[in-house]
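Single chain ahead, by itself, as structure tokens, in the form predicted on its own.
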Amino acid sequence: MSLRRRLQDEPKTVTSHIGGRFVAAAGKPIDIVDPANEAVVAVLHEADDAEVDRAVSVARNAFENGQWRTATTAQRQAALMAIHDCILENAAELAELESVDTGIPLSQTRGMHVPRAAYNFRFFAETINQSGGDVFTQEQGILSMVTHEPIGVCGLIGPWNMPLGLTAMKIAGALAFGNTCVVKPSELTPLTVARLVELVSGLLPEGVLNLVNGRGHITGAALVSHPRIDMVSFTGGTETGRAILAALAEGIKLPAMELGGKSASIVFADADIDYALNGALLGSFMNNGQMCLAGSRIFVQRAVAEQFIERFAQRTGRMAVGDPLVEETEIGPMINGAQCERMLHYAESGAKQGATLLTGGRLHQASNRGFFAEPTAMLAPDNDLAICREEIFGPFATLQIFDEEDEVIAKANDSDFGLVGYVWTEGLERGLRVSSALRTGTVMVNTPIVRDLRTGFGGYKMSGLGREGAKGSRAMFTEEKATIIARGKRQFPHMGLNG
């Protein structure tokens, strides 16, 4: 019997997972549906103040009896590879349930989530082996030693939209160097990271890792204010960002926001056409669309536009919709009715304000139950349109044309978002140079969607706070501190105390 089945036979009960063991299931019951079908696959029970204090009482305590946060570093690179290779072992279970929590194509989150997933943790234990601090002299006689401590107990929120890929890393990083963590999931996929938490709670110290689970305005905002927080590191929307912020400030506490995106992804008339339309819709429909580094506002150079533009609505009106667990799927159901409702709006609004439908813009008539949308992409006269402006959060791709480098450019950068640039060009000179004018955290030069954890990934403007990374994270995860040190005896400045 298929995993889906025995889900749908008998629902998951979700709980909070506090001190290595999952607590009596308590709190308001929330249905999770599998988006191919709608059917009930778990029911999650909430976590209210009380439940929140408790996980984060533990997270505390573990933190302070100190057995993870003085471990050596080998005892910590040999609890992070050992989870690695427990999400390796179960890497078919995680994936399939991966497809059936969010939607997305099993082709996917087997070869992509939860290998992304493993490797988190695998990167993490190579890169504490490496990291060090700074020590620097001084003619007096002074040394300055510079050492990077764990800053405590951290909560971390996750996304919906590849909640196992990158709830993994912020986990990893807490933990490489030394913390102890409260993790909240999205209530609307909390399957696969209860179940990676469950998996390795042996392989760690008890207290180190906890789970909560529920709405953000309930369950998260009580571990947001939570004053025994000491950080906060989110994935998600742009509002609910402010909203931590909000909460945090009150504490002084320190966050870091990966947020929202609208990137851009310029096409010059020298780039290899049939690659990068390959990598524009890659960039574009990837994740169901629902992915905030997709590349959906794309730019074609003039010369190349009609047939580059003629091609991507074909290939997109022609891309497989369907059951995530079918092998041949290439785009599977939208997160929830209300995210499918919200695409079908923008598709009006864009026509209304003067866009050229070019493929979709519909319901999936093939599928009678589930929330399938018809990949979408839309010819836009310029740059202000909504459909241009605002996150879509689906399969949505906008087309723009333009003629020179410098117009480009500019249409790119206006936006109130700074998450990723993608360009494409067969020039070295023109990729380094229009990179450098792109104000966004990551640009990609011919290639899609690439990460390497060695950088930092992260935004600019309102696209987020911080970078996830070797070095990205460690700011994130610890504490900076100077210590001075004499290299001897010293004369003081005369105030009175040398008798």
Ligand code: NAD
Contents of the next structure:
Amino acid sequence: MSLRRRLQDEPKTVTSHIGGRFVAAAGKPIDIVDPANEAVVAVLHEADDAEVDRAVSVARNAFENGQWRTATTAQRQAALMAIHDCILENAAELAELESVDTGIPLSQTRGMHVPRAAYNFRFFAETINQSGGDVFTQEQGILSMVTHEPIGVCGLIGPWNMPLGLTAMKIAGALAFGNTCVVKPSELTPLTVARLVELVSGLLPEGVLNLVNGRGHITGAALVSHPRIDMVSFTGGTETGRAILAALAEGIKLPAMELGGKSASIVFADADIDYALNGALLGSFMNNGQMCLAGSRIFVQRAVAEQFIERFAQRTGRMAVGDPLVEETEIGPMINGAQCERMLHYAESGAKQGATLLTGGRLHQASNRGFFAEPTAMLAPDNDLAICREEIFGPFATLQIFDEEDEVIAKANDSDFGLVGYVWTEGLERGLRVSSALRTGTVMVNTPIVRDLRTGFGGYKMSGLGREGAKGSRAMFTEEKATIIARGKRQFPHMGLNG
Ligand code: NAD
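Having gone through the form predicted on its own, I am curious about the other one (the form predicted together with the named molecule); can you provide its structure?
Everything in the complex follows now, all chains and molecules, and the chain you saw is the first one.
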């Protein structure tokens, strides 16, 4: 029997996992539905303030009195590699569970998200082996050492759109640098992170990895305002990020924020157009378009605009929309009905503000159950329309025509967000020039969506604070300590000799 069928027959119970075991189901029950058919596949029991407090206390005790903080690099590496192996051993189950929970096509969860989740642990296992400090010497016999110490108990809060991969990244980074953590996944998609914690918590000392589940304003708010956490690493929407920053300011806690985006994808006339078309389509519509780094604000240079836009619209209209567990599916369901409505609303508002609907803009008719919307493309007359400024978070691309390089750079930068920029050109010099002009944390030239963990990922402007990746994660998950050592007795003015 398929995993989906089993979950429909007997919905999974999802509770907090504290100190190595699931707690009894007690809190408010919340149905978790498969967005492809609206069947209940799990019931989440929400953690209240007391349960969050228990999770933080266990993590605190494990940090202060346990062996993880003081473990050798080799011990931590061995545990991280065991988690890596465990994810790969359970890859088929995790991929199917992720697709049932999120609606992301199985080809993507199996081909990318699950391997990526595993790779995070291997990457950080390798990183800590090479992650040293600094030593400065001075003529006066002073040795100044800079070392990086675990920051403490980390609150790790994830979004619904790529729950396993994004949360695994946070867990791997926090653990690698010697911290303990309390993880809170999205209440919309809690299944794979709960399964991951269940699978791997026995590979770690007790209390190092803990999980709480529930809605943001209840469980999430209790976690971020808890006095005994030391930092929060958050991935989610900009508005939520603002609320979390306010809560952290109260306790002078460090935030790391990976927030929203509205990334420009600039197609110059000198690009390889077939290649750029494929890249722009993937960059807009992968993960059902529900991606912070979607390059969904596409600018095309006038000389190639007509044919590019026509072909983009045709290909968008031909995408295979359907059940994420079917191999050929390219676009699965939106996460819920509200997200579908949101997409339709943007199509309507775009048309009212002067944009032309090229394709889509309606619910998908293939099934009367599930949250399916047609992949949508609109031609926008300028950058001021809401569809060009606000994050839609669905399979929805806007296209605009430009003439000059300076003009398109100004338009691409005319955004509250600054997560990613995409540039399509055969001119390397142009690629580098435009990259340095774009006010975004990452620029990808002639490629959609490459995530090299050795580089930091994060945003300028309202797209976030801090970077995730090797050095960025170390900055996020450690405190920097300076130890100043006199190597011999120093000559300094003696005080109080005349008293
Ligand atoms: P969201 O902000 O609604 O929720 C994210 C998480 O925060 C959830 O776990 C939620 O329960 C929790 N939360 C909500 N209110 C909270 C509060 N007051 N205190 C503590 N926690 C709270 O975001 P979402 O809708 O789940 O995810 C989509 C958003 O995430 C998009 O804006 C997308 O761009 C962004 N995102 C960013 C990145 C990135 O790396 N920059 C990656 C993926 C998604």
